[in-house]
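Next up is one chain by itself, shown in structure tokens, the form predicted on its own.
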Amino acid sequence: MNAPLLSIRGVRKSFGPRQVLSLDVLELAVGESYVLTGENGSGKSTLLRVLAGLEKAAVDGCTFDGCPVDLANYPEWLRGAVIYVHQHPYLFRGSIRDNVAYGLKARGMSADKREVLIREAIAWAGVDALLDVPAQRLSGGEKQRVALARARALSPRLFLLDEPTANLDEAARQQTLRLIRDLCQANSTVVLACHDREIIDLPHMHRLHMSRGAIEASHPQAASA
């Protein structure tokens, strides 16, 4: 196993009396893919977001690559470091050049560097044909592959994915499922939270087993043959 990415300990988040997290010790190594499994309300979609940033939590310890990490006063820095692609991504109004682009311009890169980027990342996701095409009347899988597009080019550290491939039919699930075995194989560090038998499969991934929001067993699995 590498070096530890991300490490947290002590994780304890509520709903007014409903305790949905529990968590004692996450280790997340480098280069390492994870899928969190569970059933619905078992913590996996709060967690996700609690190491985003965008969900608050009582946390004893955080690290980063070594670094302490307060999430309750979550730093700009690890924001550039951890993406989360939500289940139903949201794209802002105009192209899908804007949308992959919005993250670079916000990061001040100049329009040669960004323009690299962005026409890799659109043919990485296999939306070269749609840029005409106006966000807001893509089909979900396409929007799901605009989303991973965008995330890509930014060149995180963290990637997290709530239920990728969820409520797509059987050909987006399969382009949105060649991404993330893509992501997988890079030299990123993925967790996402699904029911995708496909994707739990996959080979080394670790899958972190969550109940009433613990995690009860990490199981890697073995690489294929």
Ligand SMILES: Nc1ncnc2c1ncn2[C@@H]1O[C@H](COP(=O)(O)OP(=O)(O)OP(=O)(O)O)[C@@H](O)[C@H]1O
Second form
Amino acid sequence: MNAPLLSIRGVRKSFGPRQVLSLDVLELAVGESYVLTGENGSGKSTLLRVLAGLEKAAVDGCTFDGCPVDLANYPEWLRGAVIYVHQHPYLFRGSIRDNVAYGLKARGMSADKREVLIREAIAWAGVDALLDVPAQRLSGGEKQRVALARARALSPRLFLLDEPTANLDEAARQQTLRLIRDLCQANSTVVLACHDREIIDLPHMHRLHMSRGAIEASHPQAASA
Ligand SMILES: Nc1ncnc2c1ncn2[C@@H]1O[C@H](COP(=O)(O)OP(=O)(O)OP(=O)(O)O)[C@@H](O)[C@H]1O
Ligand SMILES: [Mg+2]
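For comparison with the form predicted on its own, produce the structure of the form predicted together with this ligand.
Below is the entire complex, every chain and molecule, led by the chain shown above.
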């Protein structure tokens, strides 16, 4: 197994009186891919959102690349290293180019460099023809692919993908699957929450099964979704 990228111990999260996360240990290794399975409501999205700093939780300890991090006071540098892609990605008003450019601009990248990365990401996602189309006009499948392109352009160390193929028709699902396969083969670490059998069965995918807020077992190919 590769070196750990993210290690987290003792994660608890409640909404009112209801505890929705109660996790002892989770370790994600550099360059590995993980699929989070489990029934509706088992805590998959909540866990991803905690890891992305979008939801606060009580955490006993967390390290990223060996550095201790406080997820409750999510450090700015970690926001650049961890990207969460929502099941229904939010694209803001403007073109696809604007959407992909946004995060790069925020990093202070020059327009020339941005353009190279934007074109590369858009071509990767197979949405080149849509570069100047207003984001609001896109289909669900196109939005998902643009969101993956936008995330990839930022070269994060950790991708957190929440049900990227849910609610897509078969053609769009296959296009998205191709991108996911590609991300999983690259050097980043990928965690996907999903019920999609084809993703669960991808080669080298580590399976993390959640039940009532806990990770039950990691059994690479054995159990069902
Ligand atoms: N903001 C919130 N307020 C109250 N309860 C919440 C909130 N967000 C999530 N929950 C509850 O936390 C539990 C875990 O939800 P979560 O969305 O993490 O499940 P999931 O495993 O992603 O489910 P699904 O497969 O349906 O996406 C659920 O019971 C849900 O109702
Ligand atoms: Mg969910």
